[in-house]
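Next comes just one chain, in structure tokens: the form predicted alone.
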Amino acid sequence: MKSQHKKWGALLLAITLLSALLISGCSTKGKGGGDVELKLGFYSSAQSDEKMQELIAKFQEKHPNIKIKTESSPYNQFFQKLDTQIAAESAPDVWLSDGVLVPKYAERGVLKDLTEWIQRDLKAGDYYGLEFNKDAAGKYWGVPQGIQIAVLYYNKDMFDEAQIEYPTDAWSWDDLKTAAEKLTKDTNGKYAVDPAFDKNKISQYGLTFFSITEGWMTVLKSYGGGVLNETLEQSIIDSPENKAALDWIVDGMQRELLPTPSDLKSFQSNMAPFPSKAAAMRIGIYARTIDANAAGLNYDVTLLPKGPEGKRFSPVIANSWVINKKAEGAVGEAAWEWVKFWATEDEVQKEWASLGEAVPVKKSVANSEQFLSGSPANKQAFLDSFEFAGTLDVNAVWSEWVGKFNDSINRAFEGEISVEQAMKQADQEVQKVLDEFYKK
């Protein structure tokens, strides 16, 4: 008796897997259990637009159910495009999202809610960024792709000739403006220190500072500031300690140990300073190892600066891949093999890190050899950067309240108007932009 109902358990057991495998092989299934089309867009490059291929026909060999059909083109145009899709309802069922972007689709209800996926399929420990994408209620709204975070990059061959040591992750910004000093030098191969240093013909800057990511944000949540409250929905800019920050930076600009808005207008582009041997550091995000590597400079990089009460800030920017809300059904059950494709894939991960354009999300992958070898030698410091890194207080109007802080600040940059002016002007016109899009 005893061994008959081993066996009926044992049958009831096989039929159970049984069913739980013909229902997990058949959830991207089509109506009728036919193939499905998934719509998937992404913003191309020259560099990685075969690796994407490759992984593409991968992804596909493991799930000849799934047919891509593909929606790509460069940064610019695939964004323009994209709102045009979504407000024709005609958008990808899944695309490549710039990080601080994520927000704006998410705020205006076109991505799916994916916590219910994430806590099924993901484990958060064992990925770097999955929290930048959650919202204040907790909501999951993408997974990255590959993360962008800053560090302090610094060309060896400039501080051996100015004979100053290397940074250390225990300078402050007081320390890099000190070794900036050192550093910048003019057509006469004057240093800033020397008394006969003329400030008017800048060959060499000492750090070279870009807009919000790369620049000025940065510096103020190291100094305790920022633009936004928690709520993401209030202008804090009028504080005594964005002032304090800002006066840093303008008076680091009015020496020329940084250059303004306008100098970097004199060079191809406004990351270009670096790469071209025209600054000694600058504050930078991975996928500047790219042209770093391809100049052929001798280079390092270690963490950013502390500010004056020991806090430390890196900027992060998590190109995430997000799921279009319409996308329902088998078609959205496509969309998700996809993303865990990316996500829990060892291989796929390290395919895409040997492009040099991220650090791979998953932890396992950032922090293997293969990704911790060659050049910068201190890639580490990407990693220990996760510590203290967060948003570049994204929310749904973020590149419309970028652009107002920007048209202020670079006034006082340019010496135009002072500090003070500089942030309640700042303060009144980001606000405006939060109050038209929340106080609707």
The other form holds:
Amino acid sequence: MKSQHKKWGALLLAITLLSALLISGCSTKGKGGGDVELKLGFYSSAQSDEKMQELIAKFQEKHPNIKIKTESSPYNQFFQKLDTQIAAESAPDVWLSDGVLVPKYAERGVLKDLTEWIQRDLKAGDYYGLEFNKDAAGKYWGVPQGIQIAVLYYNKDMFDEAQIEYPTDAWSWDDLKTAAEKLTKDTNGKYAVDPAFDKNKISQYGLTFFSITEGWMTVLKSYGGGVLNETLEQSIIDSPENKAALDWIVDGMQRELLPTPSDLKSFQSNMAPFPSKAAAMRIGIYARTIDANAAGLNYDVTLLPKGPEGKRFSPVIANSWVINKKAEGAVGEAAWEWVKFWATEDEVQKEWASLGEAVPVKKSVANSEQFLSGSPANKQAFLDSFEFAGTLDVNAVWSEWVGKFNDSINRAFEGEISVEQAMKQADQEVQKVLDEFYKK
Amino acid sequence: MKLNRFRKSVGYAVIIFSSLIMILPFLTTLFNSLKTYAQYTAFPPKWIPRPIQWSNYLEVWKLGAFEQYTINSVIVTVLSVCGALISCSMVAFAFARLRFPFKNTLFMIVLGTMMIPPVVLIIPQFVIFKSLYMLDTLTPLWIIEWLAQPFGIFLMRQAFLMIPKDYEESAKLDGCNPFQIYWKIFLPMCKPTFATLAVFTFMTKWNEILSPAIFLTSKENFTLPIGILSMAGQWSGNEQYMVAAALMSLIPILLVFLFAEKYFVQGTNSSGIK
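Shown: the form predicted alone; wanted: the form predicted together with its partner chain:
Let us now look at the entire complex, which starts with that chain.
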């Protein structure tokens, strides 16, 4: 019996030694002399992945000494994984960040400060939106890869059917509401201006409205309000301007000219009402043209309406290339080469624009015939909107405070509490989130 | 007689009704996979796709490396199932039949680990697999199952505890050592539990998202769920394709279930001693 135990023990020992040997053997990786390996991370869909691979191949032709190793994942999983990688100190050297997440990584000390490089190599006047990645201290943390900017989408067929004029760039939010009354329809075909209109059986909304970018932020800011102050560390929610803006929204929702958050639940997605022809208008970023075109809508776009004082606001999300702080020396330089290749080469910008996902960052390409042609006809509206564009008060705890703000404000949208109550509650909750991060 | 017939028809009505409820989500998925984008998002929702868009399935093949994803998923799940069956049953046998110090405390600790959410474990696992140079390979996905997971241990232990001591004792008299008892007596008697564990492991691994998303980086190593998810972009959904892809990825699970089903209905083997 004893000898048997010994045998087993010896076997176990042998296996352990063998696996240790194997593992240590794997670790001696050879590296070619003078070559730099660049870990490039990006989120992608099946369609965009192919284009990305093409562009990487082009980059490698120009920079034969830089070897790119790609790390791609679906959108949500990419950021989940990135957080794990950052914790394990193995994040990519350069990666594509959702615009709203750049400050999250910057303020946690994960990103390289790109200010010097940007000032040295990029002419600010050539680009839309370099400043969208600038923090309150004037430092740049990323270079936009493609820009999302919002305009007003409208379904021409629905306007024609209701026999009203198409929206113009002279519209105020009240003009929009007047039109929405004539465009909101119940299942009996009665419009909201008709006394027989039944608001419990909506078949078509005047304007679809969802969350921050394509919802309240645009209205709040054009009314002169907003959520955070200039330092992005203080809530300014409880203001008369915001009250006026929220009253406008809540009134629209109570009359069902706009869907409430719970109304949206009956759709396949929160984005579906406009492409599925259940809403005549939407506040929409550039990427929404994909769905509208896929659904074969007869639609166009124009500038977003003005607030009561004539102020306009168009929200922007600038998805950007950012560089890992740990990428130093040759790797850091190689990472910057990639970012520069993306931003400065017309050809790259054109290739990427052909996917139709975002407005090109480079002005020369955005203003070219290639970008401006096609559907919708008035693509110029996207470019004109840069004049009054701004970010979504993006800071290090953006996702967290947006969640808190929505929780409170949605209760007012559903008519559960008053606008004043919702504002007070949102103000406290948002400030708490900000203090937890900024006051340490 | 009449009452009997009445009872029967009520029974059937209940069965038909409940199976309709069960089948409805599946039908919705099937219909959704055959719609165009416009029909998919239509409001109010349309049930029946018209025209039927068979090309969605073709598109799925074109969009991603679907064959590669399937092969990867098969490798991971098959190796996982083997690992779970071997490792869990061995550990469970020890907990059920062998005598060693702190047995019950150890078992409690093993059960306790079931309460730890996977998200908490993923970072340490990532660090371990990174230092073993196993990232971006399929290895971390299946090797974990060879290290006996708590649910499997629990399941197999319960099955082993049901086997009467007499089998073990007679085997001992005939000169079996503990390994032979485990291998020749216990394993054949717990086939239904094995089938359960196999199906369970198969389904978990086949549908797993978190670990592959964290451990894999190159496209050619993606498993099916990640491949399906990567059909959507940040802005565009392609939902109708994703539904079609998800349905296609269901087929192997159905096959495994049909194959293992006969073991589920098999009774226990306690009839051996009378």
